[in-house]
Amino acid sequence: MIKHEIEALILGSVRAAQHAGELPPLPVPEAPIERPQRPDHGDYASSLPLRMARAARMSPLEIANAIASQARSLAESTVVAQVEVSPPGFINIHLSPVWLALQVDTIIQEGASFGSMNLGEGRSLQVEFVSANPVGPIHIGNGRGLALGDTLARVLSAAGYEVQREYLVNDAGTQTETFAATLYARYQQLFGRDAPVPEGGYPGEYMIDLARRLKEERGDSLLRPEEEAYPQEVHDLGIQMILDGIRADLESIGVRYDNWFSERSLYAGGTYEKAMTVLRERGFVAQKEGATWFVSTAVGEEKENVLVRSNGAPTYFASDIAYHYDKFVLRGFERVIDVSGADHQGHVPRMKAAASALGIDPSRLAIIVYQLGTLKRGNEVVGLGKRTGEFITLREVTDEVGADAARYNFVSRSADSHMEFDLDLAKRQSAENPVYYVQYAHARIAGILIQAGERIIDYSSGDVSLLTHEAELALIRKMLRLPELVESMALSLEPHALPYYALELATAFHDFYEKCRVLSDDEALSKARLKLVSAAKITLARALDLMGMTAPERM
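Isolated structure of the chain on its own, the form predicted together with the RNA:
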């Protein structure tokens, strides 16, 4: 990656200057290079001189000159065109236009793998996201987690990790019991019984639909005497129906999991007992007030938390500890990323503490918490988070604005932002939407390539060194940023830069398209530009694919 080469060049130049006695032998600060905002500041810039000035007891300009002159002699002139010093002490590096043009061939050669790298070195990594309780359809709040988790998985996979997407099915907790009780109440109502929806149950309409389906499929066979609780079958069938619905919801936004993990299996398979035993043996468990507690002060947690309730039922926390024991110890993932909504925020520190208590380095566990925000439709504003009777389902959104627009909008906000998703806006704007702007660039390119195919132009021999127009070089520069972006997203676990990048790439293409005609009488130039355009197509398609979006051939 060119960025790393320039980084190495700057660091090498600092070292050379130190060897030559032009700079004192001080440690070099982090982050040697950055991307300047203004194009006339070059492709890369370094502010090291400014940051080293104090310790070196030299003026920033002196330092900059020392480093720059070393860089000029170290740099390959075919790659770096110019190294200049700019007050008050920046070093600006301009890449050679010829080198830039040649990268078009490289991109075409890499094809669909352009942007991939081996940062992860094939290490196993799991992304678990959404894992909504199987008590209702996927709602809009989950949609954000879906887009975030799936994009993260795609980015990390591109960065060289062996990625698995997992959905934890909470089929063992209190909530599914409440769900089953609600379902059974609705079911009984269909047979004329006066069975109220239980306290804290699920008042949504969909529960009545589920009950109807239950009646259609099983008749009255699930009815029990008035005073009795629901039969296990109601619980299991209900969850099964919900899960089928969830799978279909996920399909509507193009998310597919590699593994569906049953919480119940933690108990049936003995994992839960094993994890608790480990905690106990390591001295993190105590009995108090009739319950079993996780004593976490030893691993830096301030509060203690209940593992097993006084009624003998394990808490979600205990279950999650067993679950992570399974992930790290039994299944051996080197890294695990959990994506969850801000309503789980309080769960983060104690889960980290629990990992430590299990002897797992907590840095192997990343928990990404996204803020919930609101959804706006007309004048109605709905919270994205709360479990309420009335909510907007993911399906409503994907039906209205489409999977691509939904994903683009979800991914384009940082996880920390309290996003406002304006449904009407997303629909109304659809023609002027950035989503279509980006996809249109891809379709435009496809159109050009189709015409080239009809004219039977073979551009494989095109000479990319003919690409010297400023708009051509700007487009190439933008394409070369993709690998850097994948790398930084894989490190920061923040994929929201992707939509912005796709937009900039599309802008660079549209600008080129206006200024440079691809298919013209100049045959050599046409071939060169066909190469450029097909490289741009590769890059755009990759950017879209990383977001799980389609790259249409025509619009």
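In place of the form predicted together with the RNA, output the structure of the form predicted on its own.
Next up is only this chain, free of partner chains and other molecules.
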């Protein structure tokens, strides 16, 4: 990656300047490399002289001049065209236009793997996201977590990690019991019984639909005497029907999990007891007030938390500890990333403390908490969903605007930012709609290449050194940012930069297309530009694929 080569050049230049006595022999662990906002400041810039000034007891400008002087002699002229210094002490690197043009061939050679790297070196990593309780359809708030989690998994795979996507099925606990009780009440009502929905039960037409399915498939075989509670079959069948619906909804937005993990298996398989035993043996469990507590003050958590209630029922926290024990210890993931909704914010520090108590380095656990958002039609906020009576389902949104528009909008803001999703804008077929604008760029590229094929133009021998127009070079520069972006997103676990990159890349292509005629009477130039167009198609398709979106050939 050229960014790393520039970093090595700067560090090598520092050592050379120190060897020449121009800089004091100070340790320099890294050289920050950034992309300047102004094109006239070069392709890359380093603020290292500003960081070295105090320790070196020299002005940043003096340090920058010493480093730049060495860089000019060390840099390959075929790659770096110019090294300059700008106040108060920046080193600016300008890449060679000839080298930039040659990268078009590199992108074409790499094809669909362009942007991939071996940062992860095949290390095992799990991304667990959404894992909504199986008590109702996936709602719009879950949709944001789905897009963030799946996009992050795609980025991490591209960065060289062995990634597993997991959905935790919360099929144990009070919520599923309340769900089953609600379903059984609706089922009984279909047979004329006066069965009230339990307090805290689940409203919405979907529960009545599920009850009808039970009646159609099982008749009255699930009915019990009126004073009895629901049979276990109602619980299990109801959850299975919800999960079938969730899988279908996920399929509609292009999300496929590698593993569906049952919470109940933690208890049936003995994992829960193993995890609790580890905590007891390590001195993190105490009995008081009739309950079992996690003694977390020893690992930095201010507040102690209940593991087992006085009635003997494990808490959600205890279940989650066992679940993470299973992930790290039994299944051996080197790193685990949980993507959770805003209601899990307080869960983060106690899970970090729990990991430490289990003997797991808490840095191996990353918990991304995403904020919910607002659905709008123009300036009007969208209210309740039609089928649930209380929330808007993911399927309602994807049916209206499409999976691509939904995914793009869900992932276009950082996880900790509130999201506003304008349904009207998402459907608009104009440059105002970023989804349309980006996908139209890909369709336009596909059209150019189809036209070239109809003219029987073989551009495989095109000479990319003919690509010298500023719009051509600007497009190449933008394409070369993709590998850097994949690396930075994999390290920061923040995929929201991807939609903005796709938009910038589409803009660079449209600008090139307006300024540079691709198919002209100049056969040599046409072939070179067709190569550039082909490379742009590869890069844009890769960016769209990383977001889980389609790259249309025509629109």
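Predicted model only: the values in this text are computed from it and were never measured. Positions refer to the first chain, counted from 1. Rigid core: the largest C-alpha set superposing within 1.5 Å between the two forms.
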Look at R54 and decide if its Cα position differs by 2 Å or more between these two forms after superposing on the rigid core. yes
A524: with the rigid core matched between these two forms, does its Cα shift 2 Å or more? no
